[in-house]
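Only one chain is given next, in structure tokens, and it is the form predicted on its own.
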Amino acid sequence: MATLEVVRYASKTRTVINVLTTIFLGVFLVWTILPFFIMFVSSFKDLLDAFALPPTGDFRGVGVFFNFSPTFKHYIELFTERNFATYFMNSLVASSGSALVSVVLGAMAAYAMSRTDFRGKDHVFFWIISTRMAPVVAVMVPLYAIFRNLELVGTLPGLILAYTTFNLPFAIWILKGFFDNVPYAIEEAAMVDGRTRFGAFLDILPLAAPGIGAFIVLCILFSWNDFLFASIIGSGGAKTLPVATRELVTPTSIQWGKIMAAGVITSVPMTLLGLLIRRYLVTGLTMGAVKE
């Protein structure tokens, strides 16, 4: 019996489409990790090569680019002059602080609005998240008065509070959607067999957890990435990274070589962060995004 042997041909629109996608992945790819490569193989450049150009007439610049003897001075400056171990432990701190205080918080509220109906839930869950909309530089004010009067700027405690004001609203509105996609008759079981409301909160917390899990290294990503708050609430005692890493610009230098070394120094853990749990993160993000 002969076979029928079907033949697709792919037409000049899709092949020109494909080809133009390729190329707009492979410069958007160049265009997103080229600065951090510049970042890190600079951090490793004494200022005289950072700034060396190539002879005039000569176009093969990248030649003078990859010329240079690697040095470990600007990260032995950070730590020894600059106090950056201190810096790194503050944010560090701050960060994981807040991500924790959030996600206990934030996940009882959240089973809260998910498994209880009352008049004006709408409202109240919209209410919520749209402290979440708002602009950090229009509540700055009061909460630095706030803060002031309790003693807190300055202090590692002010700023995770200061952190988890901001996504302790975030907090709620993701999570719910995790607990809204996990069945109730779980926890009619566990209440059926003698468990009280909060130990069938807690029975369930494991079918969360992907969501939970996203949800902290997110947490820990707007906490660690911070600027306005740490520069505010947390200015003296609880300086993390990224004011840190101004600091590095005075009005008479601009310490090229350090900031390089503290660009790294700041991006790389959140980066190795992400690119250890990405499996998980895209499994927790895309949790609750269809209800059973």
Given for the second form:
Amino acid sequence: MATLEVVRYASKTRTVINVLTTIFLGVFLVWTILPFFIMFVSSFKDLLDAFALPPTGDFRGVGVFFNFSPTFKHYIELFTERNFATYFMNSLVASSGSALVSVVLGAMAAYAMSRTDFRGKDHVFFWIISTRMAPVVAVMVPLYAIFRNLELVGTLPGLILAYTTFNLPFAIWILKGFFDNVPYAIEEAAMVDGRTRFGAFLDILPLAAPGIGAFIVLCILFSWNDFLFASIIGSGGAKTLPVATRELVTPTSIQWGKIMAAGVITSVPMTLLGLLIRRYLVTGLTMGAVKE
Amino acid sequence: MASITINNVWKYYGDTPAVKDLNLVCHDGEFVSILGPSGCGKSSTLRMLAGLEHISAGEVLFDETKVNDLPPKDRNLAMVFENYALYPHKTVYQNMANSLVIQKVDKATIDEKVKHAAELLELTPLLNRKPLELSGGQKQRTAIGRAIVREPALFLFDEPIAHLDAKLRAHMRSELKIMQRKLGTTMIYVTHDQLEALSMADRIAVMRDGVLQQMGTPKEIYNNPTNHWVAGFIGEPAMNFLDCNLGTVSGNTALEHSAFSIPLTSEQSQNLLGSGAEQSVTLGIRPDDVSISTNPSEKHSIEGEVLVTELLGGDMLVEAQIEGSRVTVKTDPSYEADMGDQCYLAFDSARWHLFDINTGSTLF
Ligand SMILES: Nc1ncnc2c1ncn2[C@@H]1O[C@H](COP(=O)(O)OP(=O)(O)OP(=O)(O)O)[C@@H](O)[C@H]1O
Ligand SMILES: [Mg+2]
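Structure of the form predicted in complex with its partner chain, given the form predicted on its own:
So here's everything in the complex, that chain up top.
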């Protein structure tokens, strides 16, 4: 059997390419990691320390960057003075709530799309995907009008509903592929074994689990990081972390330390989630593409 | 246990009929095989019995109850699928136990039944494996195990052993038959392999293009096929067919071919009288009912030429060319002949069949 290992032959060009690749990867690494690193370190600095920078071009002066006495005051202030515990909970409830609703409804809809045939099915499916084609901003104003009339603006259920309108089509689209790859005969066997149609659907859910897991994560990521919906639909009663962070910029001052700390608070949970289910996510998203 | 009655059942996929006006009865405890070539509607029939496929027209009765609108779970049957359809995320044990778990049977009983079935099917060492870690034969035995653990009123088996190697298949044939006899459960067994049907079934239903051709015991089907097609489909090596004319030789009806002219038995001529048979007919004779000799005699009077010989263990097949036609003969391996040798054939006129050349139906 062929292995995935790429056969390499030593040559001059090869060496040059290797060196260039390494340089590129190095630059890329700094480019992606550095902002997070600065954010992380700065969140523990006093304002003065945070702006202590070496003169431009003086690379030996980098040490200044690490020359500070760490403080937790930004974190403490965020939670004591600025209600970040509430915003954190709002973010958590809105994103996991929407993920849950989308995955339950999405799995059932995707199963139906995968297993049944009806007139105009292709059109319905395309219509479902097409709701994702317009940019969010385009539908924001009408959506706001509707939500305001229903008194959903500024409430967590309203925010969950708003995220779900965008996550659900995505759920149906992704999960249908996973159900398509589960042989129908397995449900038939379950039905002969004594299950109802719905029972058989529940029976095969474990087979679509990688897809469902991957989808839940993408869903949570989308709502957790969202700013637009949160600032318009959620404004007031359902403020989430990104919106609360934005409010640290006031006309009179920009509270850099707190902004950095808020950034850390916002990104750490998602990073942990990503690490936790990294393997799952990768196999999940590729498995859908593999035919038996 | 249950008896099955299929009344005037049709199955349409869109506009194409897959099963046409099927009538079939399977008695309580009987082993019925549905036999036919690929695509003749065997699986469709079985799936309608299981409730997995909508019945387009007609009715299916289990005992006296019409089951057309019963979902599979209420039909009390177990099915072995063409492709096994095991639950990939469950172990062999869990696969077999599933139906009992659904029925909320207590753990001890489940354990006992699964272990018993596993022993019967020699699956005991594999109980903790997942289907992915099993060979084809083991998967198939697991699928059968899942069916017997359920102790249903009816077994539906869809070509369960088609994917096994020849030796294992022969072994499983007898195992399945013994198992069915022991349990006494009604069985409908779909296969395209006539050897399986002939060796296992109490009765065989032969289908072609969605139409039931003949239903009968293996002996009836082998000895008295209803038409040209069934005659050619059943039996290995296949029956020889020769186009002949009906003529008269010294007052008796005789079968005339450019290579021979043989009188019919009086019973056979009697049978022909009312049948409205035309001048030309098709003669069908099995290779077993033709004998061959190197020397001409009064009996071996049909002259031919050996084309090829084929040794099949205890038997030998000789393909001979007689004027205008080819005939396969089954003889014993002591017969010595090379290609091109002269040979002389004899037909056992008591065991041959005549078919209408147009409709294919059997004249006798
Ligand atoms: N879901 C379907 N949609 C359309 N046509 C179908 C469908 N299932 C089966 N058919 C057609 O119906 C006919 C009978 O199919 P069926 O599966 O019953 O055959 P079979 O006798 O089981 O064949 P095999 O021995 O190959 O399994 C075939 O011509 C097939 O193409
Ligand atoms: Mg089939």
